Amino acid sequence: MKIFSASKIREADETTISRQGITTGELMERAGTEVFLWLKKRFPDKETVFHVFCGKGNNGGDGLVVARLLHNDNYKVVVDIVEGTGNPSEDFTANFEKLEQNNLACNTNEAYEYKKHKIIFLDAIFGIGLNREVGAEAKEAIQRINNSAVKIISIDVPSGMFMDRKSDIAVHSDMVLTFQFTKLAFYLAGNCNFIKEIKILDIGLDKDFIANEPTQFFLTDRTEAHQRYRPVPAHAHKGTQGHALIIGGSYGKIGAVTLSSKAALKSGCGLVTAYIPKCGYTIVQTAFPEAMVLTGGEEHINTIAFDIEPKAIGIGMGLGQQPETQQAVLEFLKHQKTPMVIDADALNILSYNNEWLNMLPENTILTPHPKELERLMGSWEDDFEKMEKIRAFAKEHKIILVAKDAFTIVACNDRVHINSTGNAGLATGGSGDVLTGIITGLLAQSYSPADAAIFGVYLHGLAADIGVCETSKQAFTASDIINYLGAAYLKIEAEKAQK
């Protein structure tokens, strides 16, 4: 799914109005109707009270449409027009007059009774056009909404959230009903408190515009993942499914390389070899009998030499950063042309030796968590600068950068792909090791590096989404990701079969 900037979304609106021969008011009615229909389906009980907070711009106009439709469908509706939100737009004014015609008054300070869980706050104060700091009256309204202890639903965006810069205050939405496109700002770490759930409502914007308009940002949703997924051929055998080599481990950290190796095999590749120090030999052979094992060094790897020909290599998990290990990594990189995933200690070694980045084969995949990312490319002021630095770093070094976070970002070919799966259950030791194993296993199966990274991140998150439903987020572990990979594949195959 494409992600467009606020200016491109406005252009999509204008193109739709022109090509479909409708007015801005008719498009607003269409958007408000979609919100109303969603609310009616989710909250069929007519005892539900909807308290709608509207600004005076077009987002407020959307809110007025919703308020009128709810009122006419016999819901209890209370409307507050928030002052200090600019001059009334033409479509806001038109819909305000329609409220009066339908006998729905605003700003009545009406006291209303409601049963527990039967009240919804609808936030329609500001939309994507917000370009100034929130004033005192609007800030007071946002704080009132946030302090309400009721369910909060925002129309299009949480009011106060900027689309192109850091947001300091915004509505803390339980659900955002956004129009046609998701928004980049929804997936940035600094905005995590403002959104719990997102629902995209199709309001019929021009399909040709959406299909033909270029963008550098994409959401890896179910459709995108299905396009990148490659089913196992009917006559496959272990030789055709690829051989993955996983290099890592040191004394006390053999678990990391074991998790990666297991994940590589569970991703569907035919063979896995673990390259580890000798201290981990018995552990891996016992914990993961399906793996073959090669060794180099006693308690940490001091040389990397092998006579196999893997189709993909993952390196770094639990590797350690001893001088001998760093030298071994250098010698390994000098001669390596095999598709590769670099993680953990191997990333830290690269950050200490930045010039080694020039030795990486094109489209090598790097999988840093936030601190590793900062060591690699330096710090950033806010999430928007971070996004640009990620794109620039990946482009400069001709690599694929998988920046792990609550919403993991994959930067490749001057594009940014934001993952839609995963949850807080992944905030556990070893989940990154599993991700590296999955991506390496996909590479070994001849997925392109871009597909391996994008689909691998989606698959990793999907396994967690399925798993936490049975284990809880608190009890979820990295091993559970591996255990639920099969269920994730089955879900993808079932969804594809329904198309």
Ligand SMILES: NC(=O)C1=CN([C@@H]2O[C@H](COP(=O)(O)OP(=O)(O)OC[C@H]3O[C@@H](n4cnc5c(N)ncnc54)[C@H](O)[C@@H]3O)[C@@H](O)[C@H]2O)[C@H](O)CC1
Contents of the next structure:
Amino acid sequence: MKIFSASKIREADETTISRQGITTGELMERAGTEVFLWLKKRFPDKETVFHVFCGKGNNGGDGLVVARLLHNDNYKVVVDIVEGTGNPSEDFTANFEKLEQNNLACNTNEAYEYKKHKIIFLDAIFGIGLNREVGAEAKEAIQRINNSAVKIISIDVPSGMFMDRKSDIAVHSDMVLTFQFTKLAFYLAGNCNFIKEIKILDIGLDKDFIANEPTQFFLTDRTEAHQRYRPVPAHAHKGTQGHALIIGGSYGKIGAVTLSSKAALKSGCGLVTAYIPKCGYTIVQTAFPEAMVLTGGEEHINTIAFDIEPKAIGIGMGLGQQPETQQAVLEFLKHQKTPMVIDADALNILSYNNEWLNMLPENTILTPHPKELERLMGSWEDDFEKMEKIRAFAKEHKIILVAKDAFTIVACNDRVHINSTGNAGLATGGSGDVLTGIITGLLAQSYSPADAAIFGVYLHGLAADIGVCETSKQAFTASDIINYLGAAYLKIEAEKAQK
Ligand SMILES: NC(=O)C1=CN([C@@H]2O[C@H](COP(=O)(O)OP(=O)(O)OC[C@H]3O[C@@H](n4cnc5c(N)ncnc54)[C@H](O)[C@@H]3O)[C@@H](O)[C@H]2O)[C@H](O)CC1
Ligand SMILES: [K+]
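Now that the form predicted on its own has been shown, please provide the structure of the form predicted in complex with the ligand.
The next block holds the full complex; its first chain is the one shown before.
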């Protein structure tokens, strides 16, 4: 799904208004109606009290439409107009006048006579138009909302959240009902306390505009994942499904390379060879009998040489950083042409030798966690700068950067793909090793590097989303990601079959 900037969203609005021959007020009515219908379905009990906080811009206008529709449908509605939210917009004013015509009073400050659990706060103070720091009055309203113990639903965006820079204070929403497009700011680590759940409401913006307008940002949702997914051909055999080579491991870290190798095979490739130091030979052969094993070095890898022809290579998991290993990795990378995923210690070795980055074959995939990312490309001030640096870094070195985080980012071909699956259960040792294995396995199956990275990250998160429902987040382990890969594939198959 495309992610547009606030200015592109405004353009989508204007195009829709002109192509569909409607007024801005009619579009606002449509947006408000979608919110109303969603609320009505979710909260059918007419004793529900909706306390609507409205700013004076168009987001507040949406709030007024919702308040009126709820009131006319016999819900209990309280409206507060928040001061210090700019000059009233035309459509805000028009809807404000309609409140009175519908006998709905504002700012009555009535104490609720209702039981607390039936109150919902609707947040319509600011939308995508926030363009300066929030002033005292709006801040007070945001704090009042946040300090309440009731359910908070934001219209379009949590009020106070900037779309293009770091936000200091914003509403902590339980649910954001956002119009037509998801927003980049929703996925940034610094904004994680502001949103629990997102629901995108279709308000009928112009389809051609959406399809044709370019953007650099995408959400890897179900549709994007399905487009990249490649079912196993009916006449496949192990020779056609690709051979993955996983290079890593050192004394005490053979588990990393074992996990990675298993994940590669479970992602669907035909054959897996693990290249490890000798100390791991019996461990890998025993723990993972499906793998073939090659060795180099005793307790750490000191040379990388083989006469097999893998279709993809994953390197770095549990590798260690012994001087001999560093030398072996650099020598190896120098001559590589095979599609490759570079992770963990192999990444660290690269970051001490930054000039080597330009020698990597085009579209090599790098999978750093935040600390490894910082070592590679330096630090960042905030999430927006981080995103920009990731994009520029991938472009400069002609590589694919998979920046692992709560919402993992894949930067490739001057585009940024934000993943939508996964959960805190993935914050567990070895989950990165599994991801590298999955991506390498997909590469071996002839997925393009971009598809392997984007779909691999999605699949990894989906396995965790399915898995934690049965294991809990606490008890979920990296091995569980591998165990639930099958369920993730089946879910994708079932979704595709439903279409
Ligand atoms: N396609 C859509 O998404 C639609 C969106 N709608 C809604 O419209 C808002 C955007 O409306 P806009 O009037 O541009 O902005 P806001 O309501 O977010 O508020 C801007 C308002 O507030 C002033 N302002 C900005 N920052 C501050 C500040 N820190 N302190 C005080 N005042 C501030 C600014 O000058 C404006 O006056 C979008 O989010 C949707 O909710 C349409 O209704 C339907 C289509
Ligand atoms: K809002």
